[in-house]
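The form predicted alone is given below as one chain in structure tokens.
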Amino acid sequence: MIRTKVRDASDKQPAISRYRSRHVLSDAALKRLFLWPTLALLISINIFPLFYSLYLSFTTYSAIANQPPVWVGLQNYRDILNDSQLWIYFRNTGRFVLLTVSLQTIIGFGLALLLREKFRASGVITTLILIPMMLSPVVVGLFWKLIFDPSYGIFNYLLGYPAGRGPEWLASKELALWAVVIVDVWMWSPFVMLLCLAGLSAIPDYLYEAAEIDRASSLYQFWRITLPQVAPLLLIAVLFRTIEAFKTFDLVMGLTGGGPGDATELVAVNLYRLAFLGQWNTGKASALAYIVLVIIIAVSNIYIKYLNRIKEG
């Protein structure tokens, strides 16, 4: 009886082994099914547009056009590199870019400090302070807009000026560009802040207690601790907000789309106007998007370059 047993369960043994290798290979079957549908999915809407777009760069062609790419080579590319109006956009983009980071980067790092300490309705404050970077970028444009007009708009009254006879910020050629950077620096530096206080938590107490026990002035503590340790994550805040200054279209589209004259014309916003709005020069508009693109690259990879480098030291 005892010798039944064991050879039934012998049996049982191989039928259990076939169930698990039936079940495992439709496990396996279960995973491809989402998968590839998944890659499919993500190569039809990025990769294939990626390398089409990189072709149109060397062709002359308009999406609304019946007639097929022409292929010219680089022409549109020494287009675009002796175009003497484009070199302005970039000049005008490049100095978006510096202002913008490196007063949200301050500002940022400055609220991160303030809000570190734990004091009564710091969750609602912290709070409060990210609402800007929630909103759509549109509407903050045509917000700000309304908020700088000369005749009815509060920014000129709180700095003092009477109803009416502040500064036109947004028709004025010195003072546009100024205006687009404030709304920006005002709705991304929560941004900054939010990953500096993740790098400011982490910082472990017995670091500042040690250098309470040596005397360590708070500049040197600064100096010496927080802004080491702080470092990567500040780095990382300037890296996602450099990549994305150079891509601002929908809030300069908002405030002034472009004016006056070429005052606000980054080099998206002008990517637009060459891609659509009766020019459809998609042939050189893909060739200017792949400019900025390897401009984008580089400077990412200076960042990265030296993200690394702290991260060793």
Given for the second form:
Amino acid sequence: MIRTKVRDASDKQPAISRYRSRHVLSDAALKRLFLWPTLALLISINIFPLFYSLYLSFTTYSAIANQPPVWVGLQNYRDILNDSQLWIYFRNTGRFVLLTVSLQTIIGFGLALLLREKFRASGVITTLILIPMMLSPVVVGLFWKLIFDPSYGIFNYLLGYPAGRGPEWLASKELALWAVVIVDVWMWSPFVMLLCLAGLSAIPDYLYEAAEIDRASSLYQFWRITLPQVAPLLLIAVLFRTIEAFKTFDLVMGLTGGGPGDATELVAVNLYRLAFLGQWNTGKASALAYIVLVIIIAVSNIYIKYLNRIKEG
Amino acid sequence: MADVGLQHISKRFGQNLALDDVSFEIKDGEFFVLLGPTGAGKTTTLRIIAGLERQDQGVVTIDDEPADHLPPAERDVAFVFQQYSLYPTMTVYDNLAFPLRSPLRRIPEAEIKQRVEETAEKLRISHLLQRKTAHLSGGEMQRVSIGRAIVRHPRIFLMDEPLSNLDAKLREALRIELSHLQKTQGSTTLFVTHDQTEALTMADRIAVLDQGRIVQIGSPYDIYDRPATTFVAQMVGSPKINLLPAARENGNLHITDSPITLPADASVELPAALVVGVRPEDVVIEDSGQFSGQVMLIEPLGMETVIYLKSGGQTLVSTTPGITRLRIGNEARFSIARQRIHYFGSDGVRI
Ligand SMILES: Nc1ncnc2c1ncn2[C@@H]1O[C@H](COP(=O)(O)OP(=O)(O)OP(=O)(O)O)[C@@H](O)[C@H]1O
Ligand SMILES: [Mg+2]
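What's the form predicted in complex with its partner chain like, now that we've got the form predicted alone?
Next comes the full complex, and the chain you just saw is listed first.
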């Protein structure tokens, strides 16, 4: 209960006590005061666009053409699902999500296991590892472009190739998607690490002590104690990363712009093209966005079901 | 089974001296109880024996061999943790089976099942076997925790207050069950408690620990009848022993602030100022009693009645069998069983 009452000298002076009523807010009034602006904001920039774009996805409409939307029913969806080009983008996205999320999980969890032991400077190292996560993806894309550069980039140099003779990461149809995966893993493994670290530090020491007395090997301890206890947080990390990976756009724009050819053209990138480049096909873009939304919700639901199962045990 | 020895063990946590030169020997097949108030260092002692904590000084021996270099797994002890330490993601069954499933043991699953079920039977947790441990009550968790120890046949059992969270009836039942188990299997057991009844009823020998130091080691009989200090005297016995400051004068002991005077025991050398200890059962209420006091409070316990008597500025506690006819405010006559009086110096050490 919050009761706001501004008391000051006026309390003692009946002459101006009528001002008090202006200073006293009831709980209900306070609730409304906080609630309505938020609701208004939410409705105008979240809820309304959500439903309006759903409507637009059933129309032919361009945001820059000065013409009203024309209802076409399911035509946009039919077009998209029959477009073999878009299926390639979906396949790219699927491969990207699978690769980047599984690598991030392995690397992030591994780092967390290493950093869980407190050693000198482990705090500093943890902070340093977290830095990539805090950078803007576009900036990351741009400077990794330099790092990947075949003639002077440091990446090939570190792999041991002589200058100019290494693979052209961003220009090769086979390697470009991998290049994006590498950068995404570099950027987001720390996020998985952070959540895993939180999960690991919540495991009480006495469980390991009990296990040691019970003569469990360290591998057995890992499988039977560490993993089950971290699983809920690890799964949340994976869920977040999966959703984010599905929507990856800025990193690709900074690195390859979807090229070479359509090797790194992810659905989100194509969505941007459809909506804001060339023909500004707002109706079809809305339909594509809704398809992506449904996929993400479906995948998330699988995770969440699994998560609940783990939690209930 | 095995015997265990501690020699001159000291342990510091920062500035805090948790154990100070602790030595004792647990013989093969013995039920050894470590009795002490909270913070005395009981858990620390167990952890050092188990190898979970490393002592600063001293040697731990198992079967007369130094064990200090051995990790917990190789010491082959079973530990009942004070805070249960159950594996929260597993069922009760899996918790009990966990130590048996260790790859180091290679016990066939059928035997594991049989042993787990036997153990659950003993501890009356058969109905819980398929439950997850996270939602058990404190007493249920405690029994699972005991079960995880007795399902094995270790060299020594280390039990850290394993009965503290049970209700009185269950505690009594399990006390008997554990004693019986220990006697039939002849298992070496180090049992930690701060409950004097548990200590007296279960132990072959008791070590009393106070602020990291061993105050006395002996049989329950020794500890009760020949307490080494006032601390031990107060630790065991319920209700607590009467400790009365006294002064010796002309072969008599005058209890301070009270008309009670006792003839001094000629067989021992008594200092001028001392503390007289009288167990409540040795303050005998009888009409022919030598002293008299006013009844301040009566606590009927059924089998016996606790009576608080005021004599001058001192209050004495007395226990009488059965129900008493006395009422609060009555004047009662009592005597003190003279041959059972304990004498302590003013520093608390037995004379
Ligand atoms: N890991 C630790 N770090 C610092 N001090 C500790 C640690 N473990 C124990 N101590 C201290 O050592 C002393 C003995 O602790 P211990 O746990 O052995 O007591 P105990 O006899 O088991 O008490 P209780 O009956 O409350 O369980 C206490 O003062 C405690 O604060
Ligand atoms: Mg303890």
